[in-house]
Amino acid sequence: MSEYALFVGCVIANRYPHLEKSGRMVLENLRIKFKDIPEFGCCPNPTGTLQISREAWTAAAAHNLCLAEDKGLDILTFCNGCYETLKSANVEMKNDPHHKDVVNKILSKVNMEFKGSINVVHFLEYVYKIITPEKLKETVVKPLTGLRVATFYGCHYGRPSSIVDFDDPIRPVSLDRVVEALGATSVEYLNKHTCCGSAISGIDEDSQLILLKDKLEQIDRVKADLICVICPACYMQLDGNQRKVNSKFGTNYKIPVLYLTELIALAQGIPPAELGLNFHAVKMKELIEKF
């Protein structure tokens, strides 16, 4: 499809704008056309609604999916969460004539019907499959050589395997990939993919930070200059708490973390004073000076 109804997402939206804004600037410089849909609303995470109601989170992410058909337009999502979401409310309806039912019965209180004539993408998987690294590679102005990058895909990213089927559930590639494309170097590191403790903020904050700490620390152990995400809560949990690492367990972790749309920006030559970066965390003042 060539044009995208733009799905931000609650928490970049709200929490992490200086994302959103390198998010819409790469999303130019790829020349990526899309709109916006203000009547969008939460995905709703899976995480929180499905546990309760798996009828009312379907409604909720179907909501979404009729804005985007009412257009005739595909999603684009920068955010793993609501990619997850939404393309699972998609592809279960597709193929649930029974669900769809029932789903449809809660819309037609607000006049709408699923009919299941869009698709769900996320950011990086557009990048991967249909701009391809090798495409991407012609849009870097400022190679990002010398630079070690942890990448991070985050659970949602991937999974249900049956349903996102596009990369590796267990190995996924695309992000090194991408990453490698703009000049940096991927490092491998030990438990690369397990949770980073987002997912128990909240409920348990000492495994929580346990769970951090064991990521940091293998990361810190290959000496990366800095960790790729592109996920909002893994961006949260990763430049947000590492104070609190530092507080509990008597480390000294400063390494910076970057979501792939800034990535992607800084490679392109977009200033790093355009993006926000003093918006972070963990302050960037020395990997700029590397950069």
The other form holds:
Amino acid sequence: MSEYALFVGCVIANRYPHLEKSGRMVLENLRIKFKDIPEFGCCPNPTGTLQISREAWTAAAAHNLCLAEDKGLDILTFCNGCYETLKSANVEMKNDPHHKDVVNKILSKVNMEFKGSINVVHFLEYVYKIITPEKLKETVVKPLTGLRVATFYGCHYGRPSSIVDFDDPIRPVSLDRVVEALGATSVEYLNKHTCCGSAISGIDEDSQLILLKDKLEQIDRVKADLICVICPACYMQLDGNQRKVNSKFGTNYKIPVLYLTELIALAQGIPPAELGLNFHAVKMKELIEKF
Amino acid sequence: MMISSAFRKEMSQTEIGKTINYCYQCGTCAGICPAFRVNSNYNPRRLVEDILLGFKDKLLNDKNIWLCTTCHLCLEVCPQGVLVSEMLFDLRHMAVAIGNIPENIREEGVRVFNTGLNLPNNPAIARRRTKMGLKENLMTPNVEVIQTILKEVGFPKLIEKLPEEGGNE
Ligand code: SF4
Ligand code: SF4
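Can you swap the form predicted on its own for the form predicted together with the partner chain?
Shown next: the complete complex, the earlier chain at its head.
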């Protein structure tokens, strides 16, 4: 499909609009056609609503899928949580007619019907599979040469692999290839596959911060200049809570965290001032001076 | 401790749940589990064992079952094809059904039901969005439609606030 329904998700839209800003600019630079659907609701969150009720999670996701189906558009999303939710609901209903019937019975109360006519794509998946790193490279005007980037995929991008099947579920490579296409060096670090801790922030703060500290420690050890993420929840945790780790453990981490579209935007020559990088918790003056 | 011999059967009723019967307690899931690594009160292998042994009461009242980060690593590495993470989601659903739900998760459910969004629109962000040249409020779902859907699956009951134990009724 040549045009997409953009699913920004509530965390980016209502907490980190600067990520949306860079996202929209990059979509235009990459000539990806997209529309907004204002009626989109909560995806809903796999770490929230899915933990309460599988039926509620699927039915609310199906509502979003139907809105895009009505317009004949595939869904393109910037958020891992939205991706896992919408993709799982879509694939599971497509594969299981009985499951689809059960959900459609619920949707009939609001005069909607899931048909199974669209696909759900993550922005990284799109760049990696459809644009390809080679073509992305051609859009780069300021190569990120010399930058050491620690990529972090988060948990809800490539798993479960029965649903998402184009990258390795434990050692994915797509983001590394994309970052390299921008001219940067992707650096390896220990326990890359491990959760950043974001999902249990409201349950057990100690565990949440230990997971985050572990991640920062490993990334700091390999002297990365920045962390590149593809999920606003990882962004919230890695950027927003570095300070908490520092005050709890007496560390002094100041590793900039960039969402993928911000990094692409910089490589494509969009001036940093247009990106709202000042809204990041970890400041990146030195990094910006390179652009 | 109360033991429910029917619990294993109860959990095995779904496509997800029935995979639990293949568990041979190797502990591979625990080996990769980030929640277990930082807090030994949470151990997916042990949770599976407790389900198989029928410790229903203990499990559904145990706050520690909520320490899972939902990362799905356990599901990917289990040599027996047990859908560990998904099956443990279902365990949590049983806890929620008897009123055992962490407050932050319950509040998220309430926000989704009341506004159609986990993070609702708010004036400060709307101003920032406008200044950035973005649409004031990006997501404006039809709350009535979403509520009708959620009512149909019994969601409101699951996110009701129960009276505090020992409090005045
Ligand atoms: S990895 Fe699978 S078989 Fe091994 S203990 Fe965990 S659930 Fe059981
Ligand atoms: S999904 Fe939960 S139980 Fe499974 S590895 Fe991740 S934190 Fe552990």
